[in-house]
Each structure stands twice: as structure tokens, then as C-alpha cells.
Amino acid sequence: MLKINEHYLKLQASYLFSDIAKRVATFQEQNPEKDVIKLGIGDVTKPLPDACVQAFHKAVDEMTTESGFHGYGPEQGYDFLRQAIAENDFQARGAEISADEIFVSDGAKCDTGNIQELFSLDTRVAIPDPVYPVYLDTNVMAGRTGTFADGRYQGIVYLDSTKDNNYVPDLPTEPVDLIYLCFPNNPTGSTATKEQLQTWVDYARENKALILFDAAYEAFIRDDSLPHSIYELEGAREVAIEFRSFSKNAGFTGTRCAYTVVPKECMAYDSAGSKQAVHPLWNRRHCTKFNGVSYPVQRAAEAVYSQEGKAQIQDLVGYYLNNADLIAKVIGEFGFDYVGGDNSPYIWIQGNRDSWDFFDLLLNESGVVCTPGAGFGKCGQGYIRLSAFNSYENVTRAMERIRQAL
């Protein structure tokens, strides 16, 4: 008799986006004359930068010739892209990351979900709340949690991110082995200073723990004092793995390209307490279970680091941050407490009411779709998230409607 992995049965049904879709569909059926402006999902709306498009076309043309055709590529990524990433995203900021410590993939979601396979099932996991759901759900699937009760899984150490700590969680008060951090944060848009991140790095070094650092939104940082990478901090190479993506800065959400950095000094431990390098383990997992990103897509990603590409990326990021500024301005006019928007495309708003009630208010009174914070964890109740990923024209219209509704 074939048996299923019963840990999947512990997963809570993902009502968040299905409920959003149902409520929006009902609103549109009842109000067919009204259009809906969506500021909920974190998907970009602007097209690919021209530098990436030109590189994409050139690479596809290469594939049509005998001399330029590329078959199976290296699972870790082509050297031309890995070298460009190392030089531009890390070495240029004083972080000593080499090209062979970079693993190109088809998405940061996949990597943040798959990385947990390297670690034992009795690993004690610390996860922020509110949280990007993939961190939690993949550990539930693996069997590292107990049952779900009162909005949380037994066996997980939750790191509350609230107004009281400026949405940057405090160090855990009980032992943990694996720590998920995300800055600029999804969903709150909060950022962490070098001093705050150094505290986490020091904790991990002292406690033989490992940090999984999601930096998918680092391109939106415009405060020069904030770190773009955890490897800007002393000792981080020993205790941190970093995840990046081309989805939000270069619009690759439909093209798919990302990467993970695993320094060679990064260590975990076997059952005898002996150090084991994580780099070769991830390399083996990557080569065994991943086919690699296509050659044309990697050439398009490489173009992000060209002179033209850098300028176009800056314009794209600036466009979305301009949207965020407008959202934050309007929300501030009504006296709501919020975080994010200044170094992030997300604005996390304390609504002083149930998250879904606030969602329904904005949808029914203004035709604007947000994301209820309760869908991101227990600490998200009472909040909503607005996304700057839309056209400036739509954001302007949405903010005017919200003004009228509130």
C-alpha cells in the first residue's frame, strides 16, 4: 500500500489569494461598470529592460547556428553570468564572493524552499512573523513541525515582527539552528541596519546556527547606510546563505532567473559534531535536481550588469519607488501607521481593524485590491499590504479612490 507524506496534510489551505480572487470576482460581477486596480500581488508590470531584450534576441539568434548553439549548460550557471554577479553585486560593495560560490536558478522561491533539504529533520527553525509563506510551508512539508494550533505550528520558533520592534525581530530566547531573515522584508517592507544584521551574524556564530538571508528586494534600497548583502558584515561568510532574484529589479517574473550564494566557509555539523561544508552539499543537490537556466535567459540576465542595463534597472526601480512614495503619502495623510515604501516596493499599513474588513472596505468602496496582512501570519492581523507594482497612472487613480473612500 502506497502511503503519502502525511506532513502535507498539516498544511493549512492557502486561502489568502484564492479568497482575494473570489472576493474580487464577486465585486466585478456585482459592479460590471467598475474597473479594479490591483495593488496586492508582488508581480511587476513594466516590460523587460531593452538591454536584456537585445541580449535575449542575440542569444536566441546564436542558438540558430551550428557555431553558436548551446545544449546542456552547467547546472550552476554559465561562468559569464556568475562572474558578472560576483563582481557587480558583491565585490563592488566590498563583499568577497567568488563566481564559483554563486548558483544560478529559476527563482528565489525555489531556492529558499529547497535549501532546507540539506539539513536534518530535527533542525530547530526560526521564522519571522509575518512571513513569506514558502519558508514555513516547506519546513512543514519536510516534517519539522507539529500540529497547527492557534494560528501557529508547534515546533517552529516564531520571531515576532511588530511595531514595537520596528518590524525587525529580536534574537530568539531559545536555541535555534536555522534562521530565516528577509530584508527589505516581504511583506512588511521594513529594513535592517548593519548593526542589527551584525547582531544576527554574531548570534549565529556563537550558537553554531545558519542564517538563510533573502535579499530579493535589495535593489530598492536607496538609503546608502543600509546593507544590500549580509556578506557586507564581518563573519557572515561562515554562517549565511543569501538568495537574490532578477524578478523585481529587472522584471524577470515571467522570464525566470535568480541565484543563491553559498560561501565555501559556510558550515553545518554532522551527528558527531564535525563541521561539514554546505557548499558541496548544495552543489550536489543543485546538479541532481535542477536542469539549469537556459542560455538565452542567462545572457539576458548578464545584460543587467552592462552600462545600459544598469541605467535601465535604475529607472525601473525608481519608477516603482515613485509609486511607493505616492502610496505612502496618501496613507500618511489619514494618520495610519505604516512601514516600508522608502526602501521597498511594499507598504505595510496598520488599519486599526480586521485585515479582511480593511480589504473589503478598499475593494467595495474604491475598487482597489490590497493583500490582508493576516494571510502572512498571526502578527499580520490588523494590517494590509499595498504593492507599488503597477503603472503610475493606476496608482494615482487608486490613491484618489482611497482618498474618497476614507
Ligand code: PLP
The other form holds:
Amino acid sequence: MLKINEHYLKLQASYLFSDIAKRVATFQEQNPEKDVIKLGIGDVTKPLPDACVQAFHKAVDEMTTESGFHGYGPEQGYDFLRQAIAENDFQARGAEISADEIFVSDGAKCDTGNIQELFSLDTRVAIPDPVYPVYLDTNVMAGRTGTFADGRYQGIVYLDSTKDNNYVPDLPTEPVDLIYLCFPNNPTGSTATKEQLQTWVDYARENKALILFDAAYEAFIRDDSLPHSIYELEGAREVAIEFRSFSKNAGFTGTRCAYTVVPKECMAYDSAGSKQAVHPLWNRRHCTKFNGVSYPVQRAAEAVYSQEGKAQIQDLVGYYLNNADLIAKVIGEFGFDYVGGDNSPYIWIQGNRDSWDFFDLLLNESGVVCTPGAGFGKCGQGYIRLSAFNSYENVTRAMERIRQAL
Ligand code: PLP
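Right, and the form predicted in complex with pyridoxal-5'-phosphate of this protein, after the form predicted on its own?
After this comes the whole thing, all chains and molecules, with the earlier chain placed first.
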């Protein structure tokens, strides 16, 4: 008799996006004359930058010739892309990361979900609340938690991100081994200063812990004092893995390319207490279970680092940040407490009412769709998330309607 992995049965069905879809469908049935503006999604809306498209086309053309054809490539990514990443995203910022510490993949979602495989089942895991659900669910699937009770899984150390700590979690009061952090944050849009991140790095060094740092929204940082990479901090090479993505900066959500940095100094411990380097283990996993990102996609990603690519990405990110400014301005006018939007495409708004009531209010009174914060964890109750990923025209219309409705 085939038995299933019963840990999957502990997973909470995510009704978030299906509930949103149902409520929007009902609203549209009842108000067929009104159009709905969606500010709830985390997917980008603008097309790929021209530099990436040109490189993509060129690489596809190469693939049509005997001499330019590429079959299986290196699982870790082509050297041209790994070099460009190391030089531009890290070395240019004074972070010592070398090309062979970079693992190119088809998404930060897969990487942040898969990385936990390397660590033992009795690892004590710390996860922020609210959170991008992948970190939590993949640990549930692996069997690192008990059951779900009162909005939380037993066995997880939740790191509350609330107004009291400016949405940057405090160090845990109980021991943890593996710590998930994400800045700029999804869903809150909050950022962490160098001092705040250094506290976490120091904690990890003192406690033989490891930080999994998700920097998928790094491109939205415009405050020069904020760190773009955890490796800008002293000692981070020993205790941090960083995840990056081309999804949100270059619009690769449908094209798929991302990367994970595993410095050679990163260590975990075996049951005898001896140090084991994480880099060769992730390399082993990657080579065994992944067969590389396609050559044309890697060429398109490489173009992100060309002169034209950099300028186009700055425009693209600037476009969404301009939307975020407008959202924040209107929300601020009404006296709502909010965070994000300044170095992030997300604005996290405290509504002083139930998340779903706020969702219904915005939908029914203004035809605008947001994401209820309660869908991201217990600490998200009472909040909504607005996303800047839409056209400026739509954001302007949405905010005008919200202005009238409120
Ligand atoms: N990490 C965070 C925090 C995200 O919000 C998302 C997507 O929304 C991802 C990772 C996924 O990135 P990718 O498209 O590279 O899988």
C-alpha cells in the first residue's frame, strides 16, 4: 500500500487568491457597468526591457545554427551570466562574491522552497509573520512542524513584524538554527538598515545559525544608505545565503531566471558537531535535480547588466516606484498608517478594521482590488497590501476612486 507524506495534510489550503477572485466575480456580476482595477497582484505588468529582448532574439537565432546550438548547459549557469552577476550585483558594491558561488536557476520561488532540504529535520526554523508563504509551506511539507492551531504551525518560531518593531523582526528569544529574512519585504514593503541586518548576522555567527536572505525586490531600493545585499555586512559570508531574481527588476516573471548565492564559508554541522560546507551540498542538489536555465534566457538575463539594460531597468523600476509614490500619498492623506512604497513596490496599510472588511470596502466602494493582509499570517490581520504593479493610468484612476470612496 502506497503511503503519502502526511505532512502535506497539515498544509492549510490557501484560499486567499481564490477568495479574492470569488468576491471580485460577485462584485462584477452585481455591477456589470463598473470596471475593476487590480492592485492586489505581485506580478509585473510592463514588457521585457528592449536590451533583454534583443539578446533573447539573438540567442534564439544562434540556436538555429550548428555552430551556435546549445544543448544541456552547466547546471549552475553559464559563466558569462555568473561573472556578470558577481561583478555587477556584488563586487561593484564591495561584496566579495565570486562567480562560482552563484547558482543560476529558474526562480527564487523554487530556490527558497528547496534550500531547506539541505538541513536536518530537527532544525529550529524562524520565519517572519507576515510572510511570503513559500518559506513556511516547504518546511511543513518536509515535516519540520506540528499541526496548525490558532493561525500558526507548532514548532515554528514566528518572527512578528509589526508596527512596534517597524516591520523588522526582533531577534528570537528562543534558540533557532535557520532564519528566513526578506528585504525589501513582501508583503510589508519594509526595508532593513545595515545596523539591523548586522544584528542578525552577528546573532547567526554567535549561534551557529544560518540566514536565508530573500532579496527578490533589491532593485527597488532607492535609499543609498540601505544595503542591497546581505554580503555588504561584516561576517555575512559565513552565515548567509542570498536569493535574487530577475522577475521583478527585469520583468522575468514569465521568462524565469533567478539565482542563489552560497558563499564557500557558509557552514552547517553534522551530528558529530563537525563543520560541513553548504556550498558543495547545494551544488550536489542543484546538479542532481536541476538541468539549467535555457541558453536564450540566460543571454536575456545577461543583458540586464549591459549599459542599455541597466538604463532600461532603472526606468522600469522607476515607473513602478512612481506608482508606489502615488499610492502612498493618497493613503497618507487619509491618515492611515502604512509602510513600504518608498523602496518597494508594496504598500502595507493598517486599516483599523478586519483585513477582509477593508478589502470589501475598497472593492464595493471603489472597484479596487487589494490583498488582505490576513492571508500572509496572523500579524497581517487588520492590514491590506496594495501593489504598484499596474499602469500609471490605472493606479491614478484607482487612487482617485479610493479618494472619493474614503
Ligand atoms: N521571493 C519573494 C519574496 C517574492 O515575493 C517572490 C514572488 O512574488 C519570489 C521570491 C519569487 O520569485 P521568482 O519569480 O524568481 O520565482
